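Only one chain is shown below, in structure tokens, and it's the form predicted alone.
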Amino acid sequence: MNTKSLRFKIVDAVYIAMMILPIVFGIVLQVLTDPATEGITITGAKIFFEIPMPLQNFVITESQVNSAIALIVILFFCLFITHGISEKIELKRQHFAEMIVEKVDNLVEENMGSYFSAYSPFIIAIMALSAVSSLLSLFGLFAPTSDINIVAGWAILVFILITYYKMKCGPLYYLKGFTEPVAFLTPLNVIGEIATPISMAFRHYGNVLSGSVISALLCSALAGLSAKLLGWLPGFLADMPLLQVGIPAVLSIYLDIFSGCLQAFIFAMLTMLYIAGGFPAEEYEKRKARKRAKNKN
């Protein structure tokens, strides 16, 4: 093994390493922070601590930290992955991530058209981003897509862009639109304009978090069933949690595994096709046209 070979496996272990820490550290800090219960509960993100503000304390909850923390193993996958890239494919992981890119790139054409090109950093994130939050879940964790002020906030960031290519035809131009098709109607449009993010938010919140407390609602359930179908049994064998051996694995497969990850692309194609719906790209082209023979003149 060479100097350089031996470098390549140790930075491959670090960024590995990384990966696995932070999520140490949310169940180690899960564990230390969990007051002891008898029985299921579910809450909300529990807060920390709060940092005094003027108009209102800044609040450090379980979202907010989790979401960090996926956010860290994100980084630290996306540095594996790309770690020793080159012209010439020597990994396979390099075909992994330009699978990625590829498959990326084409949903982004297909949804949005090739003015949205560069977009796909933006949707591979978000998409990313949710799907990490909501498999936390599968370590302990709280999930930060089960906490509305975590999800309102993309949703908010993705009203923002929706809005920011409606008006590239200028503010008129937008307001124009909630006439339309007819002026009575102009109250429904804002409405319906104002539900998108909330929409969004909700939606997506909803899901995930109906998951987590069916997943745990079942675990619960599968408890006590097991209590009364091996209670009559003697000594230790009546305590034995038969029912809670692989049954909850299976059903976090579609609650925890596939949900989290339908929810995720929904959302990121929710983003597409409303950023692309949005966007008057005739009308643009028009305008762009006249300034251009405007300007010749």
Contents of the next structure:
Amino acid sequence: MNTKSLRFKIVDAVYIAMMILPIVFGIVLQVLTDPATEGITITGAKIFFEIPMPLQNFVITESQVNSAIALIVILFFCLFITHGISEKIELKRQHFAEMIVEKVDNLVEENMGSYFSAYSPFIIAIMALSAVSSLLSLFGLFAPTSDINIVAGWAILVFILITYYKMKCGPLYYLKGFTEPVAFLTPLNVIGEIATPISMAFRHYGNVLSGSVISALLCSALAGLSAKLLGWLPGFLADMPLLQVGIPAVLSIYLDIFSGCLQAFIFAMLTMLYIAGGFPAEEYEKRKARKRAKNKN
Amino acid sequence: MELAIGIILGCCALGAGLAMIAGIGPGIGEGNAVAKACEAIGRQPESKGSVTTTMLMGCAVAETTGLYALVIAILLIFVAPNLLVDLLVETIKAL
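What's the form predicted together with its partner chain like, now that we've got the form predicted alone?
Time for the whole complex; same chain goes first.
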């Protein structure tokens, strides 16, 4: 195993720094723009500034900035683990990169079938974006996934993909699908179609938001409790909410880490199942075979 | 005026509480799902991985109705009072 050259090390350091700097930037921005408040407040994303537009003002919010932070972190993490990749494995990180690629390939192959095998980059991208966005709350930043606008954007993207694959056999076949199994169920089918992106968005958003609300409530409760219980301590110790140290972290393991990763997995899983389920594979094969037969004649 | 604002706040809180009754359904449903998954793992320990994955998926889907209720409750607590009080103040000013 040959040692790393100096240039290699410098590039590595730049990648690692670029993974940490956006988060530091986010924390600094949060500290600078947070209004001083007494006690606990639960608010939505802050609006940094607005750009006047004809129909509606274009707003730049905290959640957009934070999801951009998540994107930069993921980009440089990917560059870092694929840096120095070679046919003969020299670095440990290459094993990690290969493990991720293999796992995702297997998952997509298992759930979507071989026709959709090119979908693994999209699936892992949406999974990583969702997971990193939720995990940003560990640094005290506003998690972009607890804003409905961000998650609804992903859900609409997935809905467009589902509709595209449902239309693979032509729009007429797609419209005919609404009248199955009986014609008078058409309105219900249309509602069910629209409910798909709404339920996907609300599921992810509701889980992350409920986690953050519960942590905020617990923090304020602990502050009150420590003021009551430890108020007899001398000096500045009486004013410090000592019970807030460490105890919320236990809950955060479930609410932030487990729930965030689970929701990312579920969002990606549902994406796969909906896209693969919407694609009429048998009909598509039939039409393809018919076309091929026609071309031969 | 104070009475009207008090009624608005109280009704918003009551509505949020009533909306969260919907939490019963997902609780029972997920409990059933986990019970069945435990049975399945007990019968076939080697299929633990796939059973767990499927169970988590099912739980997430079953949770959706509860989350709708949660979103409505959060809107009622954090968004609706401000809107309604502003509306009340504007109406009274207009009179």
